[in-house]
Each structure stands twice: as structure tokens, then as C-alpha cells.
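Encoded as C-alpha cells, the following chain is the form predicted on its own, with no partner shown.
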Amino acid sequence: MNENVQGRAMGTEVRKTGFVYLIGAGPGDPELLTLKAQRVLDIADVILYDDLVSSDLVAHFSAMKIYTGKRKNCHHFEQDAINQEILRHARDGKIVARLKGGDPFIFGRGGEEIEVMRQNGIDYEIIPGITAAHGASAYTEIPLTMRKISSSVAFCTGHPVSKLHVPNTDTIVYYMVASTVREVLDAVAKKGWSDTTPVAVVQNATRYNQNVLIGSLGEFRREEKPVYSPALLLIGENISYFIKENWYSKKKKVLLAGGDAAQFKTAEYVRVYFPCKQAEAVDPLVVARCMQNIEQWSVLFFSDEFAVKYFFKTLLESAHDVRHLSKTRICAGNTAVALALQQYGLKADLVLKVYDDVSIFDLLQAEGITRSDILMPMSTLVDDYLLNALEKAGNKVTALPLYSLDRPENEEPLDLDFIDEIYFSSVNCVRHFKTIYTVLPERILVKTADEKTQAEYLKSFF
């Protein structure tokens, strides 16, 4: 008879001990991370989740959400406190998952938080990720190893500064490297390496705003080059097969403003997401009244595709199904939420492709919208325009914010010199983008959902 089952027969109770994932998340791009951890993270509890970790990776899961980020002189959390919230979860019964950049086992001090493990008898496994030096080597074509050119490579770290160590490799990689360039490739040169090696130093390795900057170990030690966290110094004859038209800096970056498109997701294209999270403000007493009587509106009315992601992720956790909206009529924005309606299973009664209030109000009455309960799944900012073309048919709305387009606290601003499109899906996403980005630059191509967006991109910007 196994313990639990032994502590309820005699009647005590008996504390399960949860499961801790110590998960490598790659080292930036969110498309590199193992089947298997996005597995172990679909069914976690709780996401402790680094620096360099992307908001919108840890998106895509339901876990509760815990940033610990550390950075040189700015910590979120302390090395100690990060090893007591992970032991405090477990022994609570929960699947713990430690999200960390690149690998757990490189520089990402896996093997202290393991030791923690250890000691306090939690079970744990470990799920390897992409390190920063290989991203780095295929997002650069620059190659680690090269066959008579170099054949071994070494990983070290760069501070601190009394501690360097110059290995006898042809290879060297030096990571966390923003604020000691110099000292390290000063310590290269007393070992012998020559002015005229080439070197690179990689800033945000396999992220949309990569930076690789060039140059001979000279150069480098002569010249004072700004260096921005996250960074990797590369250091090595096989450094010369850098070319700057690669692979990846020959993609498009686009920046997709509250949802995406078919139309972005070739091979062409690099995704970056304006991020957004649901609303902690949004009173969980009126989500869960709407949702238990769901059948009671006729309508449902979606105005963006955040909406209908955070509806059924509602409707679900109340018990419900799609079972429950088989006589309501399914009404979408534009064609990108009548899209995303299809990927829970459902085909839009009506998709709005006109956007004045004379339009809409005689489309409404010739499909029968008129003095309908329409339920309105929304963000906290609230577009009244369409509300009240609805209104103007005569039907009752209720709106149902369930997501607001906050960024998370820890999300860094975004670098729009390395944006070459914009998509907003919504008039709302506009908005709220002006609010954080006044001004665009010139060069960028942006598209919009429909002409009602265009319209609020217009007047937003010019």
C-alpha cells in the first residue's frame, strides 16, 4: 500500500509532494523550444520563468506565472528566494515548471537549484535546452567548429574580471559579456592571440532585434564599441565566414499588434508579438454569471481575436463547451477574428466588412441583428464605436471585458529600428500602442485588419 493511500485508511493525512521541471527555454527565439518542454509546460501549475525568458512564450500557457529575473545589479529575485518559491510550490503538491534562457546546465546555474532539490527530497527532472552559444553560431552562420580550421571550442563566462580564464582551444565563446568586453579581450591577447584575430560579439541572439557587430581582437581592445545585455563574445579564426546577408537577417520582422495573420506566417517572416495579458481587474463574480447562463444571449458578438481566446479559455474553465452556443448566433469583427473563431470549431453567422454606422446599422437589421441580447466578449478598453452601432439597432449589449492590453511589468520596450511591418488587428491595439509608442519610424510598412483600423492607424499617427 503506497503512503497516501495508507495515511487515508488510517485516517491522517498525508502532504503530497509536488514535481519540479528544471527547463532550458532556449535562448530567445519562442519557436526553439523542445516538444517536450512546451509538454511538461502545457500541464504545469506554475511557471517560474527567467529574464530572458519571452512574455510571449509564457503566454501561451495557463500555469499561474511567477517572473524571476535577474540581471547584473537589478534582481527580481535573489538566487535564495528563487530556490524557496520553487521548494514552496512543490511541497504543495504542484508541478513546478523553472523556465530558464538557453540551457539550465550552461551558465544558467541549474546545478545549484538541483542541489536544493536534493537536499529538501523533491523530485525532479531536468529538460535540456538550446544554449546561447549554438543559437548564437546558427542565427550568425557563424560556425563553432570548422573542419582544419577549428576543432574545439570552449564555453566560459566573462566576469568576474579576477577570474577570467583564456582556454587552449581554437574557439573560444565567452557568455554574459556587456560589461567586460575589453577586460576579456585583454586577457586573450596576454595569452598569446593575435591582433588580427577575428572576433564578434552577438547581442540578442536569435531574437528579432539580433545585433552582430565584427571586427579583429584589435579592433575590438582599441576602439570602445557599445555592448547591450544580452551579449556573446565570439572569438576565432572561423569567425571570417561571418556574412552579413545570412539566413536570418534576410527575414522580414513584423510586429503583430494584438493577433496574428495567415498572411505572416511564411518562411519569410520573423513574428514578434505586442504583448498583452488578461486582466486581473475584470470581476470574476460577472465572468462566471455570464458564462453559467450562457445560453441566454442570442448573440455573441466578437471585436478581436484576444476576445475569443480569452472567451473559450473562460468558457471552459466554467465547464462548459462550444455545445453550449448551438443557438446562439456567432458574430465576428473582421475576417482575422472570423478566422480564429474557426480554430475552436465554430464558422461565423456574420463578419462585418464595413465600418460606418449606416453601414452596419442596415447590415444588422438585414440579418435580423435587431433587439437581440448580445453578449460582447471584449478588452478593458472599450470600443464604442461598434458598441454603439449595435445599440443603434436596437439590442441590448452587455460587454464582458475579459483581457486588458497591459504589458507585463518585466517586458522590455520594444526596438522599432528592427521592425520592417506592423499588423494591428483591432482599432483598440492601435490605440493602446500609441499610448507606449508615439511616433513610428518612416520605413515601416504597416497593415491593418480592415478599414476601420486603417482609418484609427491614420488619425493615431498623422
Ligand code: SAH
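Between two forms, the rigid core is defined as the largest C-alpha subset superposing within 1.5 Å. Numbering follows the first chain given and starts at 1. This one's a predicted model, so the numbers in the text were calculated from it and none came from an experiment. Compared with the form predicted in complex with this ligand:
Relative to the superposed rigid core, the position of the CA of residue 233 differs between these two forms by less than 2 Å.
In a rigid-core overlay of the protein, residue 83 has its C-alpha displaced by under 2 Å between these two forms. Shown in the overlay between these two forms, fitted on the rigid core, is a CA shift at residue 322 of 2 Å or greater.
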Second form
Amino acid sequence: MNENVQGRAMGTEVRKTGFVYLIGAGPGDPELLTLKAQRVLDIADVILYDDLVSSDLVAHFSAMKIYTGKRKNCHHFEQDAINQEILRHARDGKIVARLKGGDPFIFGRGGEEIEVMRQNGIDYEIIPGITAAHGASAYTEIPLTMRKISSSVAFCTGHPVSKLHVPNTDTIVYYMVASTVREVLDAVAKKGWSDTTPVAVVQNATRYNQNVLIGSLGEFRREEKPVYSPALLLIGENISYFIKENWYSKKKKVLLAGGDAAQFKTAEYVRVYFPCKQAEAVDPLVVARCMQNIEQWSVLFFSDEFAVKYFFKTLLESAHDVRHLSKTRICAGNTAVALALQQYGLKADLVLKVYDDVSIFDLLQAEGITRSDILMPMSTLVDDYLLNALEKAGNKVTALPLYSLDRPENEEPLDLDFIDEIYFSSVNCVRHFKTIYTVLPERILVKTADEKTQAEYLKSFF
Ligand code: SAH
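Can I get the form predicted in complex with this ligand as well, since the one above is the form predicted on its own?
Below, the chain from earlier opens the complete complex, with every other chain and molecule after it.
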């Protein structure tokens, strides 16, 4: 354990600069996290996580979570912005967990991120993760090497097509192939691989919605098979050992809408979680108090786009509209927030470009935002850093939590086609579930915790 962590664990404030852990989260199944990664995530102050990291996994930890991926409707962090974000939290003395899908050093840009730490004198450690190829191999029962059949394996990227390699190995695993399967297989065939070579595409490896497509090189080249990201392409004779009914495909997939998972034993089930806490996340009294006399705030500060969305929803619900903000100065945490504000017909008076203490302070001084009453709509996970920076400049900041990140907004809805059973633990869970999934496929077996929940389920879906 490094000194910084010890200092924090002992409750003493010995840290000046923070510490960064670059961590591999594995390919999807949350249980494929290493013990070391789990221990560090438990003590982290901030977790910056990628697209491929499931929110079920990060939900287990109390750190502030920052999603840096590229899901739709979401602020897209460029690599530079991610580096800056890591740096700013580390410089603020935080323990930063940079959590990446699979292993950080297999097509994970981990090398670039530690380069930034080195250049900036930030201490770090690296914790490896199970890469997608290993996850896919174990969860499809396709060994990557096999005596007499495959004595070498290569990991390659299928993107960009201009960088395709076809190495001289028995087995090849291509990453990042969702849109380039055809091009990759053409290149492999051109290199002399036979049309009969077995090929597998493994989508969503180790997740509840894992899907395997099997065929030969020739078949895959002739027929267009739709491939969804994230997917791996495996090529080699070892793939002929694939069996459709394997240990993972045989497990039933149960969706747990709230409640206790104990009755669904892991020997028989893969558990998929649907948290139902969102409805309780916001305190209506706090919201009413802040919105009642909306003109009292001289500054409104929006740190992210969801804050913008939920603020205007709440504004309308409290019988106000943008005209009530005519005397309020509007600040945006970044340019994406400023764009979101434009959709409501508002041009931000001030947009933060650089996210460090000194420049925020200077900017606020220059703009005269120093003794203001600031209202800051945000998620239930408070960004201490921004709050402190605004307060340091002499402002009084009131945090207004408007939405919960328990089930992130940017999350793709679950694919019910892969679900065998659903368990509803309460009436509220049924209601919450119904707001997202209006229809349930008939095939799914539904279980409920009690009679009231059963009645609500019947009322909602029939
Ligand atoms: N660092 C990651 C790879 C990141 S590159 C690792 O070690 O696994 C992103 C690519 O990884 C995706 O395009 C896909 O090819 C692959 N990938 C990641 N997770 C996957 C999963 N669960 N199933 C299939 N492919 C996956």
C-alpha cells in the first residue's frame, strides 16, 4: 500500500498530490474484477470509467463516478480532456481510479495515459485486467491454444482497416471489428487462409447478452452477418471445439428489479441488476425551497448536461420558465454544457474552459462572480472540487441534487431478448421498470416478492 493511501486510511491528511491507479475492469462480468482492483476502488475518491465498463460494476463503490465514454446523448470526452480530468483530481489530492474495459494495455490507450502521469510527476500504479479475448475464450469454451491444433495466438486490431495485420499464427483474435469484419476476413483470405477455416464472432463476451456467431471463413465472407459492438473475431482451427450448449449459455439470465438476489443461486443463474432507487434520489422539499423564489439566485452554475436537462424540467414543473431567469447570470462547466443551454434559448455568460483551481478563481474574479448566491443543479454525487473552487472565490453555493446516477442516463436499456426471468421486489420497482420497458416478452417468467407487487405487475403489463 502506498503512503498516500495509508494516510487516507488512517484519517490523517498527509496527501499533497493524489495518486492515480490505472485499472483493468475486465470484459463485462463484474466478478472478473481482480481483488486488487476491488480493494483500490473501495478507497478511491474518484472513478473515471470507460464505455466498456458496466455501471453495475461501478455502482458498488462510493467514489464520485465520472463517465468518460462515448454513449449517445452524452458529453464526449476526447482523450486530452480525459487526461486533464485525471490530472485535476490527482492534483487536488484525490485517489483517482482510472477504470478501463478489459486490460488497460491491450488496445486501451493505457500507455498514453501513464505518459501524461510521468510528464506531470503524478504517482501511479497499474492493475491489469482480464482482456476481452480471455473472457470470450472462457465464456464460449473456445481454448485460444490447444495442443496439436494451435500453438500460437495473436491479438490484432481490425480498425482502422489501413492498419490491418494478418500475422503468421495458428489463431488470431481481432478486436474492434464491429464495422470491419468483411475487410478483415478478406485480408485473412488474401494471406492464404483456407475458406474452411472456422471463424467465430463473440459479441458482449461474459455479459448476460453474450452472443456467438459461428461459421467458416468462406461463409462469413459470402453472407453479411450483422455484428454489434463490442465484438471480437476469432479465426483458427481451435474454434471447431465450440459447443452451442456451454457452461455459460446454459445458465438462466435473471433480471433483478431491486431486492435480494440470494434465492437466485449463481450456480444456476446469471444475475442482471436493475436498481430502483432513482425515484427516491431527489428530495422534493429541497427542490421546492430552491425553486420557490428562483429570482433569489444571482448565478446559476451548470456542471454537466444532465443538470441542464433536469433543471429545466424542474423549472417548468414549479410553474416557472426562462423569463424568471432574466436577471440571473448563467455559467457552464464546459462547452458541451453551453451548447445544451442553447437548446433552452440561453447563452451562457461564462463558460469554463480549463478546469483547475487557479484559472477558475481568476475567471470568477474577472467576471465579478465573487460574492454571489450560486445555485448549482447537479446529480446526487456532489462534485466537491467545483463547489470548493466556487466557494474559494467568496461565493455562497447551494447544491441542488436533481438526479441520481444509480442507473446512469447514458446507459443503453437492457436487451430483454436475452432475459429468461424477472424478479420484482416491490411495487415501486414495477412502476420504475414500466417507465423504461413498456412491454415484456411473453417468454419471460416473472416472479414477484409479494401479493401487492404481483397485483401491480398484472395491472402494469396486462
Ligand atoms: N482494453 C480492452 C480492449 C479495448 S478496445 C481489453 O483488453 O479487452 C475495444 C474492443 O475490445 C472492442 O471493440 C471489442 O473488440 C473488444 N471488447 C471489449 N470488451 C468486449 C466484450 N465484452 N465482448 C467482445 N469484445 C469486447
